[in-house]
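Encoded as structure tokens, the following chain is the form predicted alone, with no partner shown.
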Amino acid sequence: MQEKHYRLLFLSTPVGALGSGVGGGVELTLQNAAKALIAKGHTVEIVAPEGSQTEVTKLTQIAGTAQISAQTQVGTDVVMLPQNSVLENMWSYARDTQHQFDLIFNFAYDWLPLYLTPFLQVPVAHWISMSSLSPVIDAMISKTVELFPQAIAVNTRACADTFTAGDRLMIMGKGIDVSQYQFVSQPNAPKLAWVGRISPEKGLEDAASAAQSTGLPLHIFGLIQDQAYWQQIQIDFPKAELHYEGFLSTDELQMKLGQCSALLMTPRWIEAFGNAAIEAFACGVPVISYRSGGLSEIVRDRKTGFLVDMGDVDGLIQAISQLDTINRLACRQQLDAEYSLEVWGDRLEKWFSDLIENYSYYNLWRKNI
């Protein structure tokens, strides 16, 4: 039987340019998904806001005003779309070019792409990158999966369970390009890492507190999204040795991350997945994380890291003292077995194949009603 090669259109997050860091883990997820599927013989075009950068495949840049990040609108029951919205413009492009593709892959955590799904002539796969934050998006997700079962995927079961239609969402996990990460069996000096957008929901203050108490340096990687929050952390923990390293490319990040004793992940919300955790595993770095959200499904307690209760800084400190009990090779082995591009690409390909096949039945039903 001849393999089918699909033409895929990826629509990036509209909150910022691809490569800027504003989109957080979605930016890495999108590019890794493209790599995984291109390696399997499919063609991919990426559509992203103006100013985007990628070396993975063809990139179409779209001008317009960036969308407001969903995490700044927790609980809102209104739909917000700025004038000359880049989200609207990106989906206008998708509408105009849809017949060139077999499937559209949406990475925007937003109401509009979900609403547009029934009006397009090709199937749309939706990647929901965060837990439920907005009742209006939650309701639209429920409506969409009612019409198109299996059209929406999330990272983990913990993420799915935050949505009303959680039992109907696909659990897809993630994958990274293992070849981009060097395994480090032993760091050159004891130090800690923290990776993520610097904003209140990410809980950097807990990691800073643990670093201050242990006396270990904390190397911080990521975009400063909330400057006032970052300044306050430096004021609140004057004795902590905090080193801000900036928002780095994957190559630069893995070189510095691999030299750390552990990665601290301290989110104060339900983290849907946590890309940094599997990036750390790829380098052989154990992860000390709060026992919540997707991280509780990634970290193997006392095998590839430690899980402590959310907000338990004493638990973080105790875990740091037990890092010598973790075999760093076990971290890399878990990454290879569960989060490689090959493993993830197989899941994505099967998901897309089912959606494309089932969509033909949907169109036939729609013509006959």
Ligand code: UDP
The other form holds:
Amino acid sequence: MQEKHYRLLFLSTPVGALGSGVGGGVELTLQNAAKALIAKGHTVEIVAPEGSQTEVTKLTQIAGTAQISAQTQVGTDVVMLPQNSVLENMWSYARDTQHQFDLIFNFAYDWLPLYLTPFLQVPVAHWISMSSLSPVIDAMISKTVELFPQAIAVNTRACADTFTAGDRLMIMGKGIDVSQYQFVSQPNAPKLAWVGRISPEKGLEDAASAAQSTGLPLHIFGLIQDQAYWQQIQIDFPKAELHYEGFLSTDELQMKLGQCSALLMTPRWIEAFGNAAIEAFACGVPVISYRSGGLSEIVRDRKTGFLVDMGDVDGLIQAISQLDTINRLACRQQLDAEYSLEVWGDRLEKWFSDLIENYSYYNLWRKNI
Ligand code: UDP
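Please move on to the form predicted together with uridine-5'-diphosphate (UDP), as the form predicted alone is already shown.
What follows is the whole complex; the chain from before opens it.
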């Protein structure tokens, strides 16, 4: 542990309440980052939209209208802010309280926080949780790293490579609280799992198709974000045994996920990371996924799962037939070696310490111009 203890303000995603599932993997990422840094003696306050819940640390709830999810704005060249925007209100809170903190940690995938970075008197670290989706945010990321090198982090190399300024982004990886997940050496019955927001970019139809062909039940965990899409899948794959389990707490999720033979992750976009994959590993569950995006950096083909080309349902089916060649312990071992909260906490702490130190030089420079 380093000597300095930082006071950190975490600003959650403005697309929905923390704990609702609307924010996807970023909700778990934020809470795990808080846990990792608190364990190192730092203090963390979380600011999140009204209705949020967390047991990790002090939470300040902010009222206002939720931001539209970036994945519905692919390719757009405009930024949108609703009337009485919760994003705007969260950043007003950050402006008013900034002097109580050493650093602000932003989890919004949005233009406004990037733009505000040079207007604040404390350094801002940005967690960019999705790949490049819109030119207007991509351009603002380039401008921000120009002024503040090291201020922006992503999970994986694959995610960084989708941005114009990709070679200037920090690759931070991820960590989860291993103690929350129980390793299961053998599932209680052959069955498949699929975990994620039910929304077209997550490609549930490919997993449903593989389930229909193999005759294995597919247990689906996650928030239904697009009801019409979900209904269409049930129409398109009438013989697939699909069990919708709802959006579960981490504890309930890990209990059920651990009893599955494999997790199918079939995204039809460049998945920046794929939290569900490392949660599956923690339970000893191999991951069958596409050789694309962050998942190609997480899954070790034929060791902790299988990688096939995007959209190759026959490849998924073949991988399912070879699941008995995977040692479930290897999955948990990869998790322990690469994604522990302790190692991730060290990385985050070093990142923040560099940013805080460099920011004082930036301020000196700013005063002299
Ligand atoms: N999740 C959950 N309960 C569920 C299903 C999913 O808590 O029933 C969480 C899961 O733990 C993961 C997130 O939803 O952290 C999905 O994140 P991922 O990175 O896989 O995809 P994203 O939604 O960010 O695209």
